[in-house]
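Below, in structure tokens: the form predicted on its own, a single chain.
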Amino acid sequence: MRLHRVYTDQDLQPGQEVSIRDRSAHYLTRVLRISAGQPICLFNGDGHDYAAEIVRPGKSRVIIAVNSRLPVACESKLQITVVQAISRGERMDQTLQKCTELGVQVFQPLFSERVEVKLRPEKLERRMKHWQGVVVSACEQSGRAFVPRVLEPVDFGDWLNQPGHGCRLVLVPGARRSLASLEIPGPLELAIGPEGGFSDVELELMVSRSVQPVSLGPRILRTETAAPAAVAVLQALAGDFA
């Protein structure tokens, strides 16, 4: 029987009980229809899984006993930050979900010239919560015990002026150098444009700041496809696909 994994933001210690509410409680009781005594796996992003057992299920609250702490060894040795120009609705969700499954550690949403999404402060707060929920769900499914960070969106210029976290790359259709030809030097940032791509001015600015243009081949990918495809290539080159 598959052991279901559930995220909680609570501290987890063997020998203690925790109370699960809201989305996770609904998932356990209404979707999985769990019962008392059923084994389950909890994680909170600290790098461990926790073997646990259902004590008392309920519609709005589930009591779970934490039994033991388990090591998890599914994190990629590559440190990848995806700098994703914000796309609309499910497209952004798909990027976050698939890149989380593939091992990305950090997401930096980006407002570039051709981004059509507008986020006022009150809407931004809801969107950030939603994006982090997408990442958590992907961790539950993929077995990751570290939860990637989704940083608050920044303007293109602000990101470019920040110190880079390792080698900086930007996907550009037709770039002379292929992503598959790179020797991965260590931590890297991978910039992905919006539906209309980065503007010529933005690309020139990036090149002037040592952001290296790379290509994924002869076809032009959608923005929600580009990042997962590129991360998969990087993992195959120097990650954990071996």
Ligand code: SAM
Contents of the next structure:
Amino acid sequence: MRLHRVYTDQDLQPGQEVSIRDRSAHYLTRVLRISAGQPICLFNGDGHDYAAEIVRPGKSRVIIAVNSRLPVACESKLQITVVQAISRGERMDQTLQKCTELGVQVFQPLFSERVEVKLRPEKLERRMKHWQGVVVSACEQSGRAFVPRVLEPVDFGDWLNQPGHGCRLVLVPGARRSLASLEIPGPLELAIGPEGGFSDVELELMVSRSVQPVSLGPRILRTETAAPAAVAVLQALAGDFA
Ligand code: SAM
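After the form predicted on its own, can we look at the form predicted together with this ligand?
Below is the whole assembly, all chains and molecules, this chain first.
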């Protein structure tokens, strides 16, 4: 039987019981129809899995006994921050889901000139929660025990003025340098344009601030394809697919 992995934001200690509520309780009880005594795997983003066992199932609350802490070794040694210009609806979710599966550690959503999504404060809070949920689900599925961070969206100019986390790259169709030809120097940030791409002014500004334009080959990819494709190339270069 497949062992289900479930995320909780609680501290997990072997020998103690935890109570799982809301979305996860509903999923365990209604969708998976778990029963007392069934083994399960919990994780809380601290880099470990926790072997556990259902004590008491319930519609809104499930009691689980934590048995032991297990190491998980599936993180890439390459530190990647995906700086994604916010795309519409499910496209952004797909970027977050696929890039989490592929090992990205940080997401920086970006408001650039051609981003068509508007997020007022109350909507922004809901959207951030939703994005965090997408990332957590992708960790549950892919076996990751570290949960990538989804940072609060920033404006293009603010991002450009930040010091940056290592080498900065921007995906630009037709750029002279190909991503696949790079020697991976260490931690990096990878910027991806929205559906309409970055504007010429934004591209010029990036180049003037040492953000390196790189291409992903001869075809124009949708924005939600470009990020996972680029991350896959980077992980292959870094030996993560070995
Ligand atoms: N006409 C737009 C342009 O030329 O930028 C197309 C935008 S594309 C749908 C969305 C984003 O995906 C681009 O801004 C770029 O960051 C990335 N992208 C798509 N295909 C690419 C390629 N072949 N090489 C590099 N980046 C690409």
